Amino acid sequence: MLVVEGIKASYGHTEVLHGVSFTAEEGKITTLIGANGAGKTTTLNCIAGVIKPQEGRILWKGQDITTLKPSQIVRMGISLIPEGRHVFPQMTVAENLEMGAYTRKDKEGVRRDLEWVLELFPVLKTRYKQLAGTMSGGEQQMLAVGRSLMANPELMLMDEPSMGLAPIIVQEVFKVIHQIKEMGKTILLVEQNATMALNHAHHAYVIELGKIVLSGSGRELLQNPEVEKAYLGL
């Protein structure tokens, strides 16, 4: 289980996170919905080592790893998919891919796991050598997913995953959300599409200004009227 304790972070002088404190059970999808600037994408950067808490900690599997770095927390089973995919557009499909499993020895389970991401994403295999800047916005974003998958993560942080999809793609992505949360992975998942994220959560958290302010399961949050309103579009 992952638990966030009373996290409060700052950029520079500009405190954005107010002692924001939630968990996410271990094999469930967890949300955190909010509004643009409410401290979501940093609250993953917290959590995945990049930005440090001044106050509060960041439990994993009863482990504090609040001042671990990126890479120790990776090696921890912890995996970030940033906001904008960021994969790399010069480097291939199958580079990207050897890239996410770069912390890794065992040879043949990284070999095991390439099959399966090629599996689980057969437009990756028709890509294998092609340049991942010359791939459309969806087909990155599944070569973001594998690339993370491929560092074997027990815990994923997806960030914004949907940001300037299709619809189309978009039902595409979550339905591979679904199917790597079947494969016993944890997912904490940051998304502005809170219709889709809170039909998929299991847990869901509202930030408002750095601070949670609702919780819930997916569905009583759908149907909570403020967040019908502020969120849904309702």
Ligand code: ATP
Second form
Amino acid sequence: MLVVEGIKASYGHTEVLHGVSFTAEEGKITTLIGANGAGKTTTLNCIAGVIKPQEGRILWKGQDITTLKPSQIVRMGISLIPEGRHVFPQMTVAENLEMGAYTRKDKEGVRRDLEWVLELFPVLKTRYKQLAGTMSGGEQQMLAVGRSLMANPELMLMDEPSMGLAPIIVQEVFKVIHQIKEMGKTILLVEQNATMALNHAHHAYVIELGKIVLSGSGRELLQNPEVEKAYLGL
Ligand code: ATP
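One more: the block was the form predicted on its own; return the form predicted together with the named molecule.
Every component of the complex follows; first up is the chain already shown.
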């Protein structure tokens, strides 16, 4: 289980997380929804060790990871897929996927995961030798997720995977997120697309101005009038 306990984080003198607490259960999809600037990305960056919280703790499977370096956190099985995809545009799909596995020594496991990733994303198989930068936004998002899977993470932190994608592609991305969960991975998903996120999450949290203000099952929050009004555009 991932436990985030009362984290506070700042940029310069401006505190943007004011004691954020939540949990993400192993093997489940947990989502954090909220408006622009609410603190979603900052929260993920704290878990990945990119930003250090001034207060609070982050525990993964009972171990305190709050002060670990990003590289140590990666080695503990935690992988961040940042907003905006960030594939290597001048490398082929194949090279991008290889990069995802570069710290791994288990050649057999890497081969197995590559097979699985190409099964999960048939488009990456078709485009295997193509430069990543020449692919569509949706394809690059699939590649970013595929590359992250090549590290064989246990916990995947996904920052707005649906951003900028056509609705039909968004559906595909969520289908894949579900399949990844079925493989036993733990997913913490940050989204502005609240309807999709709540429809797919076991548990959900609403973050507003650096604080968690609501939580419940995805279904509960979908039916919550406050959430409907503020986030579902009804
Ligand atoms: P978005 O969906 O727009 O990415 P978010 O919920 O992920 O929003 P954050 O990116 O975590 O929000 O931002 C939280 C607050 O911190 C915002 O007020 C933002 O302006 C501020 N902030 C984020 N990054 C920086 C930075 N590098 N320097 C200064 N302030 C920042």
